[in-house]
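The chain below stands alone and is given as structure tokens, in the form predicted on its own.
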Amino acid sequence: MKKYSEILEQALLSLDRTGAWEVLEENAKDHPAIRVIEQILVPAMERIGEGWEQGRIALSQVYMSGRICEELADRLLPAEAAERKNRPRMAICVLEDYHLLGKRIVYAALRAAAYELKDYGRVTADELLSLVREDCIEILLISVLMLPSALQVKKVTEKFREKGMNIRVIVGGAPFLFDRELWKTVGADAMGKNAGDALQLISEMRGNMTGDAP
């Protein structure tokens, strides 16, 4: 399916919704929708994320590609589809920060990959703890832009451990790119550089999860 994934990538970068949908629709005639998403759509999004990291693709293209993919994935695999149900309970947020673009890009990419996740928007550490407990979240993605916000992650992860909450935390944002060891310092389980990284990390975590509820 690599050829179709590359065709989809070009359609997305050209903001060609019709062309992108035709690629997915044609392959869905012969393959399950979830396989089309995982083997055609997700690799295309991962390559687009890598292209932005390498400076070949504009951030606006990454964002719009994610939004288009989110829309098309919903058409291909509606929210009520059984394939969407057997996924970890996830949420994404911006922690005590006002910069939401990074979160929006990752959210769109994950929704496009058939993941269901809560979008908490901008929250404080205390608000996040309450929301995660209420929703029984298993994987939490935290986005920040400023260093003081990144350091607040430590407060969150320490509270999780104090309360025996078995939650995988993935962090992302500028402070973690400047200091590649910062994610360990704040007690996160992993750090993603872009939406493609988030997809890969979640896939790996799913493979390692035992199914224990927080």
The other form holds:
Amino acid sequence: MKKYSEILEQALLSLDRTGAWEVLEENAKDHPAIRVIEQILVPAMERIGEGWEQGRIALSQVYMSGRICEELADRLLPAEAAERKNRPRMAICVLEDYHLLGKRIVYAALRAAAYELKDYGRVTADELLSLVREDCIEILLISVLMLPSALQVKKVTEKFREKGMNIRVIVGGAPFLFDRELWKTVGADAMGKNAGDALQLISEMRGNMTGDAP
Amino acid sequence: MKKTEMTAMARVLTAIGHQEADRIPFFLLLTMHGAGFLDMSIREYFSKAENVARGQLFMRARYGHDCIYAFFYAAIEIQAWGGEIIWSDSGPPNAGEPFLRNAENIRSLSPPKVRETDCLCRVLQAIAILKEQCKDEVPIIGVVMSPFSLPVMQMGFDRYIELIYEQPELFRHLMKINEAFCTDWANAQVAAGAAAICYFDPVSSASIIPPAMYAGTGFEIAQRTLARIKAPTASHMASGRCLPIVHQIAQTGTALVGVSTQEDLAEFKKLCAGKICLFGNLNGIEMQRWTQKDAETKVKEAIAAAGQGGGFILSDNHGEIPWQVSDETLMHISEAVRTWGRYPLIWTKHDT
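Alternate state requested, the form predicted in complex with the partner chain (shown: the form predicted on its own):
Expanding to the full complex; the earlier chain stays at the top.
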């Protein structure tokens, strides 16, 4: 399936929606949709994410290809499909600012990888606390662009600890890329360098969560 | 032999001319910090031109860097277009919800008139005060967002990327409007006393769009716009990578290019020596936790990588030093430049 994943990657980077769909559709004739997603689509997205981090691929390509992936994965495995992963309960948000691109990229990548998650949009630290509690969230992804927003994550993680809420927090965004120690300073459990990285981290966390093997 | 002490202006012009000055020039691109020194909130600080002028003069006297930075905050241009801004006590005000709610709104968009827009007039007034005080001893740097990068705040990053790829006709229309505004805004700052304009263009960086796409978008837009700005310009990708497009950036007519901390400054120097002056690339985000030793090490590394032969100005890599960076750290950077930045840079041959 590696060959098909590479063909898909090229189609995505060329914004060739039709070509990308043909790769998935062809493979879905012989394999379950979830397998096509996990072994063809997810590795393609992970490579695109790595390519961005290494400076080979531009953010605009990551965004456009993520959007295509989300759309194609929905065609292959509709939102109501039983194979979609509703556990652990996850949510994604942007803290404080209006820079939503990073969140949209990661959200699209997770949905394309057959995860279902809540999208809280733009929230303040206080709003986030009540939303997370209400929805019994287990993994929270926080995207930021500005340093002050990144530092606000500490307020969130401290409140989770104060209230005894066992929530894994994955952070991402420019300040964390420019200071590789910052995610620890703000009390996060992990930092995703790109959308592919977020997929891997979630897969690992799922594996470590009792009673919910990946 | 020790060179005679130059004025900041002479030092900077010598570096831009690819010659060695008395020492490496350095730009501390400080904006909000002035509020701290004047003991007021960031919002109050930017509410009056006189505050910003006082703040800039105080900081230059304190750190001894080689520019006055007339930049208020990036979202000021959005404020000028009627957009919402959100103030913070610990950072620059942020652009609020984008005012172009859908791409079709571009058709009826018209740019603000610079001299009839209060927030922009405050910047012009600050520049005029600073020019009166500084004469030509130190360059006053004005700032514009590039026509190609402004739409991130005008319409949101995601919708803007979709516009570039999927609606070329509307994209070109928006660029025409933004180019007119950018040129007027830059030239008003020049008329008020800015010696140079920093042209922030992160969307052109290879981090954001593929280099092949830059050729037909950000590059052409910069060529047209910079040609109409009546002062030298410095192109800044605000931390974005630009090594793959640096030759094209040089062809836009700009005099300087900002280097990201994620790129190899020495490699840039090899490619750009004698062609385009570099500035950068201290990591502004990490800077908030630097020790004195860190500051010295980072300054030395940058000088060793790009200082020889002139053509280099030390600065942070983003174009705005975060509020969280302490006075102490800024003093350490300043001391390190004075210690290690004096030409000739003999030490770089033995010790980096």
